[in-house]
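Encoded as structure tokens, the following chain is the form predicted alone, with no partner shown.
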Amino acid sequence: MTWTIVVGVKQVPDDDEIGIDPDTGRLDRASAPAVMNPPDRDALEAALSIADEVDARVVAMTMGPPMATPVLEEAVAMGCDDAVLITDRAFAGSDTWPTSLTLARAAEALDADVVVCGEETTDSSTGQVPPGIAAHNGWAQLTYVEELEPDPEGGRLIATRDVEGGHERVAAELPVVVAVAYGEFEARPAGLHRKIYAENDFEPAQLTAEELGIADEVGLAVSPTAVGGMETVEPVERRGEVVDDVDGLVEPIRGVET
């Protein structure tokens, strides 16, 4: 059996040139130059590390609009076999519900075995996605993940988890979406015959919310999240004071105000 196994990637503003819209209280994503999203790396290299020990071919997918086309050549260039652009202006203004319907539903649309996604994007940090995926379609998941092995014979995909306090061995069956632990999976470095291909050659396929069937379920009225405001919170005033032994402290604390 040859596995699917389909990343989630994202473009993002580069967070450390971003700004927030004083008016709508979103990020101002004209103002940053766009980047992939620094988690998503790691998902790459766990999707590309399965595919080295099992027979599986490998699909990058993105939503976003035709200029999020560069993420999916990165990823191309990093090893992928084929790359997925989701793209509609139904899907403008989606949060984190749409956002996972849809992948879910391009994911079933894709045959995915395994879906791996980084555990959050630095635009807005939720690490609600890879759990919708899976949600929407009643597939296992495997989140907080740092080590995989994959069990071709067992239908099953073995993860190492970070949990409180240590850590855990859970084998789930496929299909199943997996978040992996940001840092965990150093990417590899792209070749340079890849990086040729893909920024020469290689052209998406894409997918539209009509051809998934989610036209209706998709973009900012059906999103739940609403800003509520926002402030400028003023720094609280510290002081410092230096003792020279631990008898010195005692005074000082008791004059702290609570």
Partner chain sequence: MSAILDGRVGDAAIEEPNYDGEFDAVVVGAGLAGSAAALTMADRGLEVLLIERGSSPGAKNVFGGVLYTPTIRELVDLEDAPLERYVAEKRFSMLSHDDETALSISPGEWRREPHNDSYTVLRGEFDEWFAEQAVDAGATLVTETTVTGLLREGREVVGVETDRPDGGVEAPYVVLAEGANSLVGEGANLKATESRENVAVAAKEVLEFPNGENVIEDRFRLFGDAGVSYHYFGEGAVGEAFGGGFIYTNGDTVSVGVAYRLEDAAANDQSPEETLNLFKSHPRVAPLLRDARTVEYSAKTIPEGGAESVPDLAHDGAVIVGDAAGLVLNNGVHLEGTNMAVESGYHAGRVIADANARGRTDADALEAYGRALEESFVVKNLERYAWLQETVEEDRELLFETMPTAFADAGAEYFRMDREPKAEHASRAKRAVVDALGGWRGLAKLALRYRKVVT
Given for the second form:
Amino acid sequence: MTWTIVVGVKQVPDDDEIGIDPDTGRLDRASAPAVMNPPDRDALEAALSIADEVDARVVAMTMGPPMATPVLEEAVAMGCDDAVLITDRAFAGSDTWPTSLTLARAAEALDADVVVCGEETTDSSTGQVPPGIAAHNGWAQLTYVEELEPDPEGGRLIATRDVEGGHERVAAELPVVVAVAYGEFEARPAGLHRKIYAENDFEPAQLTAEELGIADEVGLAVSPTAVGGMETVEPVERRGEVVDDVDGLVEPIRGVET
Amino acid sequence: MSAILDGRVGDAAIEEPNYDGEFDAVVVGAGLAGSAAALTMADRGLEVLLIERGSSPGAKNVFGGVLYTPTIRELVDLEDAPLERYVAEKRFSMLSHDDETALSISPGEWRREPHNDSYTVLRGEFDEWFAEQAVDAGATLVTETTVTGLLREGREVVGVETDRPDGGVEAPYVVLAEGANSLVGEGANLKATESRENVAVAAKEVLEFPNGENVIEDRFRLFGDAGVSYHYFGEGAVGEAFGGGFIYTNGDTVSVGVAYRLEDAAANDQSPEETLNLFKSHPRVAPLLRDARTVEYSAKTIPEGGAESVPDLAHDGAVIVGDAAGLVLNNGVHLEGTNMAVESGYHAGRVIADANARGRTDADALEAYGRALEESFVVKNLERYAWLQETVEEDRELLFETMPTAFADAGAEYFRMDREPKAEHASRAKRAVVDALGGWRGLAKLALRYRKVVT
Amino acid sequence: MTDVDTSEYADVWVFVEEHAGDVMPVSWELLEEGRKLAEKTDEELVALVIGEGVDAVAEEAIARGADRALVADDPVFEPYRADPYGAQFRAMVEEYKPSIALIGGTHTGRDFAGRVAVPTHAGLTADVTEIDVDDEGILQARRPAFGGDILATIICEDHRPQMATIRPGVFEAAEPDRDREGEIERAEVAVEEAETVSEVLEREVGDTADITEAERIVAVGHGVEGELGPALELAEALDAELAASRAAVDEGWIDGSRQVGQTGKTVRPELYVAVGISGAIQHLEGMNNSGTVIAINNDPNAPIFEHADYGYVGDFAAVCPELAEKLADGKPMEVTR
Ligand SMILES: Cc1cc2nc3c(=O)[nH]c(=O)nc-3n(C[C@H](O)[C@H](O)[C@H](O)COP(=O)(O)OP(=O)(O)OC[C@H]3O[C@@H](n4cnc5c(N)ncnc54)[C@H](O)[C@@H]3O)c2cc1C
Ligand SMILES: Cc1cc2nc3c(=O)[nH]c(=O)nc-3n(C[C@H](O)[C@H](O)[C@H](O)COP(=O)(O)OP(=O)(O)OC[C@H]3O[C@@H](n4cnc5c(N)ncnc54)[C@H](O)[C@@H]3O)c2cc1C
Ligand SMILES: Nc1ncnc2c1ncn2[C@@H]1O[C@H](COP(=O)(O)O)[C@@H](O)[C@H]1O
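Same protein, the form predicted in complex with the partner chain this time rather than the form predicted alone?
What follows is the whole complex; the chain from before opens it.
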């Protein structure tokens, strides 16, 4: 049996390029270019490494505006066999509930045996989408995964998970949703010819909410959570004093009353 | 696969894409020379692959600078180009450790279109835009990819090798536009490693003025899009080294830097960064930069061997353009590489397109590129100043130490306010210069030696 | 779409996370904070205990402030797995209809919370650092957004329960009061082993240090390159707990339970010494509540210096032992623990 592995990738503003405005001490996000969510590179690597071991097809998916296509191109450049852009105006204002519903339906449509996601996104940082996908489809899930061992005979995927203070090895039946721990799967570089192909000649397939049959179940209206307000947090005031010798640290440390 | 996706996923991607032979030419480096070559070839219907190691073209490029646009203007519409300011004033200063003697040039003509084809730019923005023009013309750009070597069949260059897996790509023509630090060309023995005395190091910072509006306009006496390029020499600029300092005004920032001979940099055991800091703190420079904050620091090399160190430009299946070919004029008065980079890229592209039409890839066919350069301002200018390096080297102490002080002393003497008659001051001022420069005979010789710089 | 009658929902739930009898400290932090919410809304504070043989845990939950403990006790729940936990929690939510449910933002909490929120169409806010409730009983869940620069208040008006996973260490736990009384109620076990889709093959839990309570912390980063000796020496001189950045944890030099930051713990020591840590925003989020922050880094441009009170530019391998020695030389540090 050929496994179908679907990878969720998302475009986010580049954290590294987000400068700190020295006057306000705040982050200047607006000017940051859009990049692939860094933890999703780990997800791609994990997916491709499963495909190295078992007969598998790897398909990347993203739910986002057409502008997000470059993350799919990057995925194909790295080695994904194909990619799908799930895009629709109806998605506007979706929180994690409709987002994970959409990705769950897309994973079903793609006949996924395994869905691989990143630990969390750097822009919404909830880490809820992968368990959400699993819950919507009633599939097994494996989060904070550091190692993967496919077990095609048993129709299972075995994972080493990071649990507080240690590790566990868990076997899950297919289909399964995996969220890999950030930093555990170092992404392989894209091959030259694949990169040229992905960036210039590849066109991802597109899927709409209508086609997934969820046009009335996505967007702002069905999102249970809403942003009630935003406050800027004053950056913590620190002295920022750099001392010339180690003695300069001794006094302040002694000064700390406990 | 479900019905809704039938046929739509799985068919799109091809198994193992292969672009060997799909491109007519590969260009190494999306700097000014590379993009000019790519654009020229794409305009003539060639399939071009432009390979850049940076995350975007220009991301890593260090530069003063002033972009000279006579050739680029012919290739693209500069209307939407990210130009910072046009150069309305050029100022040349001699600095001793605490004196300055300066000459400022600001012709009315420079304030009118096309502004003497001299604009300050930030390369991170400009190179990206210029490469985009090549892509719009049909070229294919891949970034974050470093060319590590050339593919060869016998003597013939037939493609490039990159640092990516599956990283070789074959094409009939390769344009080496990798800039001054041309590891690929050197590695493939298409050019010799620049000897130390022919390489300058440069350190540059981009500074911004966080406090206050219109700081740049006020400090440099500017209106609208006008800008300045200030050039400094003498020991107050780069110590005893052969070279100089510069300040260029961008839109909201200024570029400040020093460039001097690598040999001196090594001998002086002072880092380019330290030299730059000393220059920035010169009493005549510091006020221009007061309250500025560094937003970017970079260091780089500049070839300055002149016409003699230009390597063979045409090889079987390959040509060398821009800084990689040593096409920079850096003599203190002029620091020009951008115009030469674009001009050389343009000629190389044109000649390859012609050769391609005739089915030729051999060096003889590509030799037309070298000839075109020789007939252009590029080689003519380099030749014109070829003698300068050596001569300056001989007069180093005189030019960079004695002269700045002598001129400053003369100025101080000439305008001295005391109760002596002016005639006394004038003759003492004259004597200060004449003595310092080796008497009247010395002065006459010096004038003869350097007349070509300005005539 | 699920139209819920929000008035049918009442009470504040706190999930008490236990593994083989060990309770994660964040659970007690949440009971104390949940108590405040329940008092405001004039509702009951209910501790939810899922596991095998967890009566003692339920009793402790009462002592720590719960009015009632709801217990689902069955071998299917030991060791933890997302699917049985999610299904059980969901069944209890559907039966008892809590208005608010607070879950510790541990790997476990964040693993199964979504499996409850999705089928019940609840509002779930992740990684919350401040909570409050308004007059209408609407949970105001505040969480850092945009790299910690902004505190976004997330609300859920029309769906129930209002769920949140809460970052460990941001609240303080109250001491248990053994005289407190409360009801322990057994809930129906809604899961059968045959229905589960996962199996735990091995589980090894060693270091479960609680750095959130430490008065002093020496935290190491990627810059120490696996060489812990110098930092340990300093930690000893200071009587400090060792903690780490994620990069150091990822390298396997330090256990994950000692990670400080957005996906680790929030600490609030009097003294925080960052050794070979660059000062990434995700790290700062976990250490911003510290008293005095000291940074040792060999890169003068490392961002950590802007977020430290005192910094020293130098190689940690030389600086830490020197500092340790100098601290030991003078008057001994007062140790109050
Ligand atoms: C400090 C300084 C100030 C200057 N000021 C001026 C000035 O005011 N006016 C002026 O006209 N000139 C100035 N110059 C000179 C001018 O910058 C150069 O002459 C010009 O940039 C040359 O263009 P180029 O395209 O040949 O090379 P570059 O601009 O250096 O471009 C080379 C490109 O190739 C890429 N590359 C290199 N190796 C590889 C590889 N192996 N694989 C893939 N990509 C590669 C690089 O990333 C780069 O993008 C200055 C130079 C310096 C250093
Ligand atoms: C979704 C997400 C969640 C994250 N959550 C967390 C989190 O919870 N906690 C966390 O910490 N990070 C987190 N990160 C990672 C974070 O972005 C940084 O990558 C990480 O904090 C960097 O760790 P570091 O400072 O130890 O390593 P580096 O950034 O590599 O810094 C090492 C430092 O050591 C210095 N150094 C090197 N050698 C020496 C020497 N000999 N002496 C002294 N100094 C030296 C260097 O100058 C450098 O500043 C998260 C990232 C993401 C994307
Ligand atoms: N819009 C999206 N499209 C595809 N995958 C997503 C999307 N949002 C989240 N994911 C996946 O879910 C993971 C966790 O995201 P989050 O829950 O938003 O922190 C990410 O690392 C992605 O792998």
